[in-house]
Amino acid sequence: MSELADQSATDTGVAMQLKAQFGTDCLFQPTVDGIPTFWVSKDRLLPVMSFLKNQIKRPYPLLLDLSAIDERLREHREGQPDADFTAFYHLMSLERNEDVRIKVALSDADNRLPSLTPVWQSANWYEREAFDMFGIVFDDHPNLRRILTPPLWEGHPLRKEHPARATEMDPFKMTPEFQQAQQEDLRFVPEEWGMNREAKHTDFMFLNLGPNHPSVHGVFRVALQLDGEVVIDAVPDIGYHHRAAEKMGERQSWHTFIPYTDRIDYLGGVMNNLPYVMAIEQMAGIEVPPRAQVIRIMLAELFRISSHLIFYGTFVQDVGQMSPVFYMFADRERLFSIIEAITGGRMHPSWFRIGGVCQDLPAGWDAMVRDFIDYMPKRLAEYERMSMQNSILKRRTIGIGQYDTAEALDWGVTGPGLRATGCDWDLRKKRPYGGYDQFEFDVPIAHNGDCYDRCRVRVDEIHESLRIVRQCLDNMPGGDYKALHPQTTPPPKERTMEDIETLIQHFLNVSWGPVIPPSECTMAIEATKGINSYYLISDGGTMSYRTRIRTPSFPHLQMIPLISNGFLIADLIAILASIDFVMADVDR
């Protein structure tokens, strides 16, 4: 590793800002995706963090991410300090347009680091969850407690002596001892929750809304401190879908982990796909052909649209409408009959490849694309008039749940949630991915930051994918729809037929998957809910090293305190729904 005085290739402005700043107290580490990253030490950590935040100018006003990772296992960390553990800090400037990483060496004696909580209100959640998968203590954290696994959880499950598999461990047993233990933890203790029981006149009430109740949308549970029907606190309580998925990143080949990425947005489909393959993809240094880019593209936008009208229904009958989720629900169906034509899939077709995708499309996928893009700017039309412009959803949903972008920022908020805020961001635009650089669409954005907003442009984004699906289908290329690079997994079957070799790889790449040279990568997509990044480490294997799934709904519900406090119930059910998050998406 070098000092940052010494690497003029990375001289963003970042660079030299933090040199001015610290010295050569931040040492470089070069990376394939290019993002700066800089090792601290432990005790500089939070001036770094607040002179990114606040100090720099065009400051770094997001904390994007937050994990670990273990490194005692690594076998190719040429260049980086010594380390057990490594804590890492992904920030962004929508000024600057620019992220950075931070990282910090910690040794396993001594794993404790300051809080960043009095820099950034969603460092909140990420530290739990360090502490909860890596036994990482953060010092002055207002409520370090487990967040994904139940409290009387044993060890810390993303180490590397953690198992990965149940065949791994002893036989579950559930002794009476343990049983009442269970019990007793689950009892409800308000002052737990940072909520008094009384105060001067009132005595309140506590109610818990979940984990099973049909406004939560999933096993989520939210503790409510209430005075009469107003809301006091709202305490989110999540992990009831916890899968370790990122835990199944790491035992999987890097091809065999793609349908289980299907599943962490679950309304999303193969935009799943897409930030894991991409992020492969520049590991290995594939280019993926045109064709495949569009065809890609199409899909995703279509699963966008399709997520969006689940939104868009669910919102209107929590605030009470029936009608209007029956017809959005039977045009997901129409949309689903292509999806299927063209995959063989529906809601998790897991079609994405390293390199491409995983066929051809079939004969008159264009006719029934047209159809649908033709049909569905009519069916907006009738639900505008029905949903958006109804009186009564309108004053259940203007004013409610506001906040500002400053606010969203501060929380980890991408995505529609942030653009209702007057702020445009969308990464399709600002860093065009995949492609995306070819395509004419507006990004749509309102300014009031309320629930109404959240779903205003939700409901114009879906024209603008029809938009953008509409090019697609208009100026498809021809060519291949998967590289013919070696490591793309797997190769072309066609050509399994024609020589030995190609019957080898494709063998090899299905059984084994690719082998990729160890590099770390981020790739970032703009998903149906906000910004979702994979972040993966490859130690020269056929499996990630390290998995890290950033998903914009765990961030997202973090803010459910400041945004319905003083509201009333009925107020929590709509901001909850014009959230609109995934428990597979938060939990993973």
Given for the second form:
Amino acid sequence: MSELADQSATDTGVAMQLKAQFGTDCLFQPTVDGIPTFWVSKDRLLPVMSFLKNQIKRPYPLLLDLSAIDERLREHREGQPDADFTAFYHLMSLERNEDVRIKVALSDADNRLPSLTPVWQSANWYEREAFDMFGIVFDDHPNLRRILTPPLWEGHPLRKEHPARATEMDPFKMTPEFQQAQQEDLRFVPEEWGMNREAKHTDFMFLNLGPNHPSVHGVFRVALQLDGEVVIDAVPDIGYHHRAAEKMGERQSWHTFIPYTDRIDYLGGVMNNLPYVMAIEQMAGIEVPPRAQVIRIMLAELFRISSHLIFYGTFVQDVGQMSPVFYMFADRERLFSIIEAITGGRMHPSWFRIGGVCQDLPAGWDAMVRDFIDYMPKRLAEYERMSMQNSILKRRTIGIGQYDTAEALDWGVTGPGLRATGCDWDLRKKRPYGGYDQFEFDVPIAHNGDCYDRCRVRVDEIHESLRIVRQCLDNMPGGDYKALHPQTTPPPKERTMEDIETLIQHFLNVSWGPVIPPSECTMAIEATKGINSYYLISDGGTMSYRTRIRTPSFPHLQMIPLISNGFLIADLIAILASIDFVMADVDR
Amino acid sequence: MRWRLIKTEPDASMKQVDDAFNEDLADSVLVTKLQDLVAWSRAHSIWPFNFGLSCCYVEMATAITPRHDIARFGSEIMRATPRQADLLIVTGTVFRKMGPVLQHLYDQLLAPRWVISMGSCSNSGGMYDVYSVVQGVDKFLPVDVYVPGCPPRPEALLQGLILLQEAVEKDRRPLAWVVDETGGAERIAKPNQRDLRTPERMAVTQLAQPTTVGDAPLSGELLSSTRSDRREK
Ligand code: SF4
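Alternative state: the form predicted together with its partner chain, after the form predicted on its own:
Everything in the complex follows now, all chains and molecules, and the chain you saw is the first one.
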């Protein structure tokens, strides 16, 4: 194994550098996504991570993902060290344009790990999630407590022995005692978070904002420590929207999980399908025909526009402009009439398939799309005057909630929030996936990293997306809308009547679903809100063994205290709006 | 509601004056029973509580915006506090962690109060038969109208609202100074809409083809044509 490691990892460079620093025992694991993956021992974890972040030449400043795998029922682990659980860390280097994955084997009896928080502060929530979901204990974590499930929950949901279905568990009953106990447990106790109730000259007030509040954009709660109207500290509290998508991935077939992906970032529509189906295509070795690629890009960009429009409208509404949101929803309705004509759905079309898309474009789609992209720029110009140039809006948002590129990376911020700090990191440009290399577009950036700039970047992105859609429209290739590969879902029906092989494939694919060879693959895309990635592990079955969904909004919310402390509550509302999160994208 | 115009019995000699008078009267006075009037006003000013759980909330918000314009039905006044609202629209997935909070909010709604369950998740758990989701909000709250869909279209929500209004309009609330904790409102009847609508649905023989885009007007056409052109069309 280790020879293999040396061979295939030398050209990545990082293997050599790790070896030079730590000796030979970083075991290499080949994966289909080509991301160098190394196993390190528990006691080496912190030195290795801090080396990769701080000392190595051309470092890895972004902790993209951190979670775990329950390995106890997995059959295909050839070449991997024995483990009941595996913790994995996914790092990204902008300078190298490369990723690295570090894995640590854990046993059920001793599932303790050193906390990564001294190296990356953003590890805090990820470790709490791994604790909540798997029961892995992180030593020296500042506040290791449940994050997604209610505080009184029993068990760790992503362990294989935890029931997946609600109908396997006792029916939910709302007794007054239960309600009382749960509510009591949600009470915010400042001392638990290391906060004082008073300072020398003032008594602090603690304000609970959410989980149902008109300006928190969903079921999100943040507890505020206030001195008058000034936010001294904030504690975001999430998990009210935990829909267990990752557990769901372990019981839906590869194909039937697609609708669940739509509902992750529920404003992103088919954009969510993309990383998931692309990861499977990579594992199964499916080539997607050009027409399908362009259709996918066109729809994904239309949804980017739709999502950014909602952001735009609600953002300016939250700082006090009532009208624009109505205009923008009207535009969104126009956009949805196209989505509806093409896919039949509105918010959740679930329209991409493994190997292509669901059906071919309907006759007349091009007139509708052209009509929309001709109409939209005029509207945007109007909104520009109405909102972006509005002096009140500017005063409310410029210089508010500012951070720089280094802070952004340290906290795992990606997407427009990162690009507003002057860093042009956009996966569509840097790692053109799914055919983006064929398109001409710019990556809008801004430099102040404040609320205004985050909005600026998104508005400019709408223009770029319109540009991409126009190119799709003008250059839509002919040909198939899905691959002819046997694993494509649903398989091409026409051919079943011609040869028995296809008929058998069709039957198996429809009744059981495709069988994906044992492998691991991460696919990351530039979604509407930042980097969205799916890390899929197949154990050679019709279902995924582990589905890890990395969503951009999760780390973004974690950063709230950093960027809002010292501002007024009203500014906090602007900051929340400028982050552009949806709770399903946070809690999954 | 039942209402009638005032019928005066004028003197024949007064007839001519009265005709004009009656016309004015017809425009401005109506006579009805107080409880009918109350029921009618109540049905047409149901104020929803601004409450969202999940994806369905976005479609509910869409129902407020211009194309759907929930204001046509008197329900555009979204209240940020349950104490000022009549209607709780449970929009989306009812999470176990959110359940107790939802119950708390419901308890603060003043009677008479109604609940619309919007979307499959809230109706039954929908596609989320999973450990963190309550299998339908009716496990702990009384539901008046169920709106199916994942998410339901804004039009479907409006239809649900109209069904609720029709039921509320039929409800006669005792008009006393003191009301009991139901606020005098009866639980509304919930006839099975599927059964009611099946004949009409079965009568449809031609469905739109998925291979064409249908005949929705393009925005370019809409913007260039005047309102009267469109009406003529
Ligand atoms: S019913 Fe569908 S759209 Fe509505 S909240 Fe549930 S998953 Fe989302």
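Just so we're on the same page, rigid core means the largest C-alpha set that superposes within 1.5 Å between forms. Positions refer to the first chain, counted from 1. Small disclaimer: the values here were computed from a predicted structure and weren't measured.
A.B. asks: Is the shift of Gln183 between the two forms large enough to count as movement, that is, does its C-alpha move by 2 Å or more after the core is superposed?
C.D. replies: The answer is yes, as the C-alpha of Gln183 shifts between the two forms by 2 Å or more after core alignment.
A.B. asks: After superposition on the rigid core, does the Cα atom of Ser350 shift by at least 2 Å between the two forms?
C.D. replies: No, Ser350 moves less than 2 Å.
A.B. asks: Taking the rigid core as the reference frame, tell me whether Arg263 has a CA displacement of 2 angstroms or more between the two forms.
C.D. replies: Arg263: C-alpha displaced by less than 2 Å between the two forms.
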